[in-house]
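Single chain ahead, written as structure tokens, the form predicted alone.
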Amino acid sequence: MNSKQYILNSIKNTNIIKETPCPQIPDFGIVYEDKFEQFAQIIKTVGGDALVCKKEDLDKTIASLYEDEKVISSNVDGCTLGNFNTDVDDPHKLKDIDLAIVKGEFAVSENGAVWIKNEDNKHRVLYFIAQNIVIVVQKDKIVNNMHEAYENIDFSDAGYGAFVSGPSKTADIEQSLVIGAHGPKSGYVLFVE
């Protein structure tokens, strides 16, 4: 046996690690009486704002908040209002739509965020390319914290996914904020009861 090998079988016998259990860690995640008023306060401060309807005026409320928009996608049940088919071969044809209306899969009060997540969405640039977005979430799916949205998470299927907290925005020219500077200008996040 060379010196090198006999090195190698020395550290491996030696370095032996023992099969740990990892420990436990209390959930000491942040909890808030009312979810989707903390949330709708913490979207505002990030150019966003949230707002609730009743399934049956998801037409109504959006069609009230963008009146002039002429070109809408939709992959949302119970909205009419698409008038784009965004199942298209070149993501560059999105670039001319003026809202996007899509389904988030739930809420975060803590930090404003909803995870997206649409497997019927063909071209996850559709998120920030259009001038506007619309993100309908049932009221219901709303969490506390980030620790209870990464429980909520479901990774075993390959995809995209993100968490998007209100319209496109930037600070880093002289920590001043602007919105809408790499994506949508506007965001509203619909719960929908």
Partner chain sequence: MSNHPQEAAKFVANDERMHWHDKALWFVREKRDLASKSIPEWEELRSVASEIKTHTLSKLDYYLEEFEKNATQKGITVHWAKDALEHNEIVYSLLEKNKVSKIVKSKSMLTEECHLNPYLEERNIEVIDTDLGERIVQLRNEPPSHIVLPAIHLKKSEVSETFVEKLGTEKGNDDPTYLTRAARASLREDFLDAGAGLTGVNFAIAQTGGVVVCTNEGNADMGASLPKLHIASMGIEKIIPKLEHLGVFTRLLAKSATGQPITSYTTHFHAPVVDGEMHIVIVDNQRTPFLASKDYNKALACIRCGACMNTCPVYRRSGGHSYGYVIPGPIGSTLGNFKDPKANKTLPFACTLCGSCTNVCPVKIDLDTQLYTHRQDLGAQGLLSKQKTISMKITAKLMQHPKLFDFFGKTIRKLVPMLPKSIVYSKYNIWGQTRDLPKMPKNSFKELYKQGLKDEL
Contents of the next structure:
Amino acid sequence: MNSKQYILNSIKNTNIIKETPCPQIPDFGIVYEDKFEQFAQIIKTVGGDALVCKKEDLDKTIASLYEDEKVISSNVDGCTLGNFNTDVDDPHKLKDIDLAIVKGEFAVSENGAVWIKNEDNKHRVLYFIAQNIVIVVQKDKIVNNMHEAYENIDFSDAGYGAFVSGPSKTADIEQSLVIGAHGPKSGYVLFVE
Amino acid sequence: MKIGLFIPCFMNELYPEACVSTLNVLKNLDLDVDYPLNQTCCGQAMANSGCSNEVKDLAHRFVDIFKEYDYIVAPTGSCVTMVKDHYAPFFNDDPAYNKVKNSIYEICEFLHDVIQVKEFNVSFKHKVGLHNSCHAHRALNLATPSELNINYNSKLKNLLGMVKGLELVTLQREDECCGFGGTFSVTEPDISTAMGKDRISDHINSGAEIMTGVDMSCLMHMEGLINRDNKPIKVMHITQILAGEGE
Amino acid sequence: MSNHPQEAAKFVANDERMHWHDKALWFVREKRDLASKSIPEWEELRSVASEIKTHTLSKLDYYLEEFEKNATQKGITVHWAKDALEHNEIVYSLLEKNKVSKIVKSKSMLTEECHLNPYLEERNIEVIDTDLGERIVQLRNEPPSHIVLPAIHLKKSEVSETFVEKLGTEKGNDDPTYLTRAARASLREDFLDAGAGLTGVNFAIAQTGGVVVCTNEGNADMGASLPKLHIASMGIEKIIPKLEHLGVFTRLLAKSATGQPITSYTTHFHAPVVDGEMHIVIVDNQRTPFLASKDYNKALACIRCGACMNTCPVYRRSGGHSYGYVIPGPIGSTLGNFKDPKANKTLPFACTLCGSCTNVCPVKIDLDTQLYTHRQDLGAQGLLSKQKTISMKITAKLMQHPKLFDFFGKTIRKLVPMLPKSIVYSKYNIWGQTRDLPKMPKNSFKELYKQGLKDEL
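Form predicted together with the partner chain, following the form predicted alone:
Full complex below, order starting with the chain above.
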């Protein structure tokens, strides 16, 4: 008997837990009066920040945030700051990116997270290897909570997706919060009106 | 209404004053209280030590002694929890046990929920810190534990609020365990001592002159530490305050 | 073999450090309280989470097979390991096949449980733990002392000393930002060098065939996305039925763990990277016996948030290493004692039964009840000390005879005040090492009651 059969059989033969119905998730998720305000407030507590701009001001807004960053990638429609093509064969070649400007699908008010799908990117490591990140989201794409968030997610055709909430961080040394662990050292969410 | 008074074994021997106060609080309310003389111990110390096999006979004794009373009232949260939560394996859905289980109350719970006391006519002009002993707090729900996101209520604070002149201090940690834990106090003496000292410091730093609570066992542990280290605080069982004693 | 009282005594002996540790974890507990209280439906959320887990465990074989089927369709290879050794062998064979000599690993309590690092190192594979806390303890050759905060027992000065020696940082510089940056720089090289990334799994979704990994540092993502080979190890209990259930668990996990609204990264891996491979190793290693136990099966619902450790007044004052088991604190004590009661028999007693752990648990595991029950099981298995069982037997007998008990009590009350202090407080009186005995009253309450309460007290 192989290990799969061994494990499945021992579960089948010994499990005494009575089968209960799979619970329906009640419609109880918290909702906010001003979803953007809530998002902006939460993302500040996790080391990020939320800004709003018009589509035509994308370049100007991002450039003002990152004046010194040289190697920049962008896969966002309406942003022309990109000077590095991420469509390379080996993801290790992304190691010198100073700033990645990427598309976010929607934002979650409850926890300051943005859902990214990596559909317009070859290498998913882009979100983590870049020194800084700006995620661009449509201003009307904000949901209240994680229950609503998962209503908008589907893996039937996708291989990857992540919620990103602020830049990378750690508090492993004496519980002191340090922004910028292994992933980006700063992270903005830019809402486009 | 006939009330059977249960007094924890160690309290009977070592804290007779607090037992008298317990009786007086009930008598002051003109309640009909009887103290069955053949009672001994609920068996909690043995059960918490892993020796519940030894407890079966004690559990049956307990139920036999108290099954005829309308209510069983006791100045302890932990022994009441023992009877309510841990006796079931010794009884095969026995109606006598089920009656005892549903009619046993920690005294403050009884005063608050059954008698619904509105006043005590006593005063106690001191700053008091309330030690929420764990079983009373989390198993009997005498107050809302700090961990839960539900509306706050404290039956003990409600009762102490009826005592004139009593000022309740605010502790840094509302419901941290004192580290008594029955035989924990001697099987893990270092942690037990550290926890007790921290609990005492929280009370002293919050300005309490008196530490009170519903379980004399926790208070005995902390009194032992207080007396050893000459700390400027005293312990009193909550019934001593509610009976108007010590003023 | 764990000996909690002995190890705890060592930790408590340094009063300053013990209080520092207690306060650090209490601070995390307070953050958890604030986060949970920002969600009005928090308690309902816990109930739903608990129900989902119970349902899943009741049909675990079904969901595991569904998961395998769907993961395979996504191009992920699923392996099954009945124990730690088989898990390690599978991981090693994958590395060997892909000619990998260096791996980056993100936090996984399962690989700690399986002792994967030494297994691979003996076979000349370099293993780099990449979570900062894990890296610190790895460089110090210590196990983690907490499942979410692996280096919570260490002071920044100690981290600094380790980094001076191992990473060449400036002597005496213990600024957390400086030290974190140094680790970042060093680990970046490791990420770029490594031939494979190993991660744990927080949730495996049967319906979609993918796994979710939650981290703050981005280390799991770097490790799983940069090399061509990603291996994810998971216990059989990590399964959840549907994607929508993540709505429940991702709301609970980080808020319970550290009080954060969510982890920085909650990554859903449902396929290998471009031209790469993704493997998932499903591990039993003594988990199925829990399903056969009416008292302990709920322990398998654990989502490893660590909230029970942060709130445990014993853990906070004794440190994670005092437990001597891979997972410390209340959940570790029940898991460890179930798996090996003989080796871990002190753990169910490293607890005052205060019940705070049960109240913070996001999936409502009845931790304090389990620890109480373990004590009874240890008694029934004859694993308690002779001294304890005999004294409890005698006490129980005594308590069946009220007159004898009265006599005994009276004798003690009369005798103790007459004895010299050196005898009353001898080394055999453990209670009295730090505590005074109560003043011995002249009369018991029963005596007073019989006398109509007239006599003096």
